[in-house]
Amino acid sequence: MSDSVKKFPIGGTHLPEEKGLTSDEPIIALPVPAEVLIPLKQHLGVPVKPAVKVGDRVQRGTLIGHKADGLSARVHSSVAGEITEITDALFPDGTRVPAIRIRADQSDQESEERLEPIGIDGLSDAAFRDAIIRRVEEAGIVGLGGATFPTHVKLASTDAIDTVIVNGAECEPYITVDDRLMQEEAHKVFRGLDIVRRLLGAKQGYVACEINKPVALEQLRKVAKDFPNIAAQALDTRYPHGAEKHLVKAVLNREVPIRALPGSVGVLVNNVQTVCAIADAVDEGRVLFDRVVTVSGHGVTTPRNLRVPLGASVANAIAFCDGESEPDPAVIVGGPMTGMRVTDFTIPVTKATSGIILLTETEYRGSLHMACIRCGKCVEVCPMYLPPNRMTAYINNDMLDEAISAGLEACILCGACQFVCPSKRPLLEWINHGKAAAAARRSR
């Protein structure tokens, strides 16, 4: 492990980290519900198709989406059941999309579908990256930290490639998904991690990590020593290592240029989550129907740490952590800085979904839409070295190119603005806003 502490040099800000509640609690299975919603949309890109019929009985790991033309990443059952209805599944953001309700048997869940594992010490190179490359494919891998970018679509890149990086960083308060995969999981991020390395023939990896995982990075000194060409990187605590950019400057000190991908500077990154899933389907041809989510806040009465069935609801995973500790809490899908307040909580947890935080009202407080004091805090914090000030006062006056000057396009949606501005205005909404018209402007 490398001895130096790495950070990204200029921007960001420091948040109350609140992982305290759940850092120290174990991953626990959510029981099986009465019946899951599985979205066939859980990829950036278009739905898969249903590929079952209402009727059907499956198992947990059945096929039922295939993938469908254009960008997409298959779909499992998280159950053993009953296919009951094709309907559509509401999301956070307010919109719909084809999905597939299964009541659950709640006598048959210990059998699973699984592919047969890919034994690959012998393979030559090419073999090799097929081979890994149609797994992915076929165990329906999508990066895990929220992108939900399909995998085998990002490994089948022809960048040269000569770093991966696994994002370790979970900067976001209250998330503590990846550091409980780090204590827990250690040697198999480095073997997901040793297997994508190998696929794209980087000479080195790393897993990078915040020093306020100090129980993971202990775990991870000690696995990287069976592990040649990985190491595990130290990263300050600031916000928002996360972000991919960001995370490859800390790391290699390499600019990723605005619009570009940290392809175009020799690197990969996956999440935490997402290379175990990868090592899950190689090893053991298992495909991906949980996840890992973290259900946080002082407004549930019990914090946890679950592994979701996908399809599970919102109120599932409330429900099997005590429920609420106060009535009426703030519930965040995601991480409290970029995620998304619901109020239905028949919500299903899908790929994207890394946690549910509920926050009492002290701790959520809405926009107070104040004006603007030109304090200067949004531009001294952004870690793209933008404006977000002038941006939005462009946004909000109709003036989109003036915005698009102003670095519109280049801003990671981070949110630290809205953190540490003292009037509390919605710069990130506003953000959303811009950035939407802006591709509504490119499409027609």
Given for the second form:
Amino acid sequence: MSDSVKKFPIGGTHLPEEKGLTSDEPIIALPVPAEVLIPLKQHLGVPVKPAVKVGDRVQRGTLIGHKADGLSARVHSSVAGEITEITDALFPDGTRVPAIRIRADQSDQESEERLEPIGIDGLSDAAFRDAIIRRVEEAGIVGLGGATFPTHVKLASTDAIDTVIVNGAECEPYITVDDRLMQEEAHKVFRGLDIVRRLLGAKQGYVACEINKPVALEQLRKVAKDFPNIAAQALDTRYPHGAEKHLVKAVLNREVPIRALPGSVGVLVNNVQTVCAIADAVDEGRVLFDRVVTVSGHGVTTPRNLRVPLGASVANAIAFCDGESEPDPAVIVGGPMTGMRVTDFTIPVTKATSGIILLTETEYRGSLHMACIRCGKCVEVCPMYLPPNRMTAYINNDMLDEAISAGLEACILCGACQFVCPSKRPLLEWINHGKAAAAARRSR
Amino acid sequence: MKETVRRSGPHIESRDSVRRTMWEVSAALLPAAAAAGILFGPYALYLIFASAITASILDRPFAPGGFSIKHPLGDGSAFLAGMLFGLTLAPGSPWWIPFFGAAVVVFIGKQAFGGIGHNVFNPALVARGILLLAYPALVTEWRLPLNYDTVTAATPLEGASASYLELFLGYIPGSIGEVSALALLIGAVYLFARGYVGWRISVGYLGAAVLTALALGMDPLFTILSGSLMFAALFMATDMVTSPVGRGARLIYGIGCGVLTVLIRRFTQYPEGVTFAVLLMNGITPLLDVSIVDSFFGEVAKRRRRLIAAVAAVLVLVLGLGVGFGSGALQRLVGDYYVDGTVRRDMRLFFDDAHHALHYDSEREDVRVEQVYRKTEPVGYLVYASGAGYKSTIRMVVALDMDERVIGLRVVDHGESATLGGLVRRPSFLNQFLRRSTAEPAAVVDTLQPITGATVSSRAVANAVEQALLFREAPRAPQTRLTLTTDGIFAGTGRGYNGPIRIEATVDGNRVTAIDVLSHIETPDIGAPALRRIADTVIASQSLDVDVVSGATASSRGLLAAIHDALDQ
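Having displayed the form predicted alone, please output the structure of the form predicted in complex with its partner chain.
Zooming out: every chain and molecule, the one shown earlier first.
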């Protein structure tokens, strides 16, 4: 079964992959920068409260952000040094969040504060469950695929889960974070998945990976032999396979109902790096203070996969990759499909940052948009089976109710429609406007 | 300045563009254009590319940015529409038609609606529809393939015969780009493989045409291979701008096109239905777009409900077709073609204050007579009779007053082509039969002034009128066995259904040894074979007392009369 190549049945498109730029580049650590600006909100929910004050000295791994009331995840220091300022940081979407500035000093940047590893073999199921969920919370782990949903909340779900899937689809072009992790640390991926599987009492697990990552897939299949309940699942190369619901549809042919989570069909999905972080937190007591980021695109001199201390700036990462290869490339934080273009490079790398992509003028989209010729390609590729052409026509004519009944709220903002549009219409931009208008109306 | 940068993605775009789309579709039409060149010669290529290039040039002033040296033919949309139009032309179209048509394509079909992306109706079909209505004779000037310098020919839909292979390859008279199903399929497969068209519209169109043809008792393979149906299903109905975008809507749209095409072919006077079928469906495309909405990803329960509803709809449809087909068969079994409504209508049409009509017992089986009454007083007759036309039977009703003179008549129905044979419905033609009398029925045919180009259909009407005037005549007495005394070759003439049948009979040793039909104008598919059979039977039985060929009674009797005429001298 696991040798078959699966895909979701309707919609989606094949993007230019461009993964070859970095898929053979091993993950190397970004040297600790002179200072970091660590946002107190690197997760879905509300910002955490500062646990330190200006002048405090911190180690790598020191807790600097307490859990707040409401959905949140802890934040730890990524460098050894001194707290210089409690301020705010700019995010790629233009918003500002509270942040802590830390000046790195010449003290030991190798050692780190760790928690006690958990010996899980002797634990009863209930004790195991409690211990792991507590540990995941202590380590500040969130969904590292980009959604940044606090993982301890997700794991505490009461849904009856029978399958855990690790999402290694990585369908965004250029990005090779999960690719490299699966190549270099396949065993850790399986280990993390197995911990989650046992915690939820799920009978099976899959590590799903698109076939444009043959080395990673090879590694997964090799390691899968050591884990009887877990299989490697090859997926066709198709965007957006990494979207949770479409991954579930592809791997298990279960369709998550609209407005529901995968738990409703007995499935829990975690990102590759997330399960690696879980394995690290459980087996080694590490907390989450760095993450792997792909710096790529033809606009950067030396494309690389970096392990970046959280709070290091976009400029730090680009400088370590020998800077820009041509003047003024478009700098994207995230992938080229769903990421944000930034013009201020002091923006910090957070738990959500999977890539920093520098696109040259020829790579970056630029065509002026024309009238819709009703070719239907947007409808064809929409993984949610929506009519983007009609939806955006409603939005542009202030017909919000019609836009919503056409599926505005079901849209997952993958951007496949805009990518394929032969008339180069900025569909996603319009849909974003529509979503904002709908949200504003709801809150009124 | 930094604030004007667009933040959200996608930051990359596909290499596809409107221009590329249009040229790819145009390229997919090249096999059909090549087939046109081979089958109908260089003039066909002239028609196609003169249309395409003229349309491109006329469209230029409307294009954003005006003329550019880099893209002299613009975004290709007008070229494509012009090319589609050119491919629908008849090979004998006059030289100026491409220019006129291209202007209609661009100005009325496209720009009147607001230019690219905004037209409701397929511009190429708008032009074709307008020409079909304005210049029916010019755009239906068919030619034989590979022999295109010669005479006008009929298309298979107008009654010409063709094998399936000839239909598939395009070795038939027809529109230059539409005849070769093979060439069209090559282009369509290319487009499908390149992702420019989906399967739903074309498959829906062809599938629905096949099923509708089956339900109406027509040949399904002939239906989809003849005329423009394949061209329409693969290229006209799939026109992006004028077809729906949703999956379900596309399927329904295709099915609608298929059903309408066959219904128009079967039940109207137009031999080809695709132009109006696709234009009609174009018109309801916006409605389909908003009403046939695909269920979203995750709407599992809704999809299941829709599936059940769809299955139920199909069942009802099949049931309905079954009942319709069954009752049609029943009606044929009873043999009573004329429903009472027809008689009532004709009664009021031709007789003032008519009260009722009673069936009048005529000696003849092939006419039906109703006597019309005003209160209790008889005021005239309605006589229903028919004549064999070019490709169908023309059914007439003739109204007679009590002096048995024609006071009115009309064509009840016919299956002749709208552009030629159908002209017999015009009063200017029918009025010549007014005041004809049962006293001299033969005069009707003898003094007939037929419509130019529709001689056979005109004659059929005259025959029907003559038969109506003969409603009191008893059928001819059966002929007896021949007694021949003189050898030799004898000429004779008889009147068949459409006109005179001239024969020579050879008598040798007191036996008829050969009957040569020298000339006749009976229908090629019914009358002519009947003549052969009757001649053979007469020679075999040495008798004129032979059974007439059913369905060709008049032709049979005409030949028997001719033989009698020859041997009676």
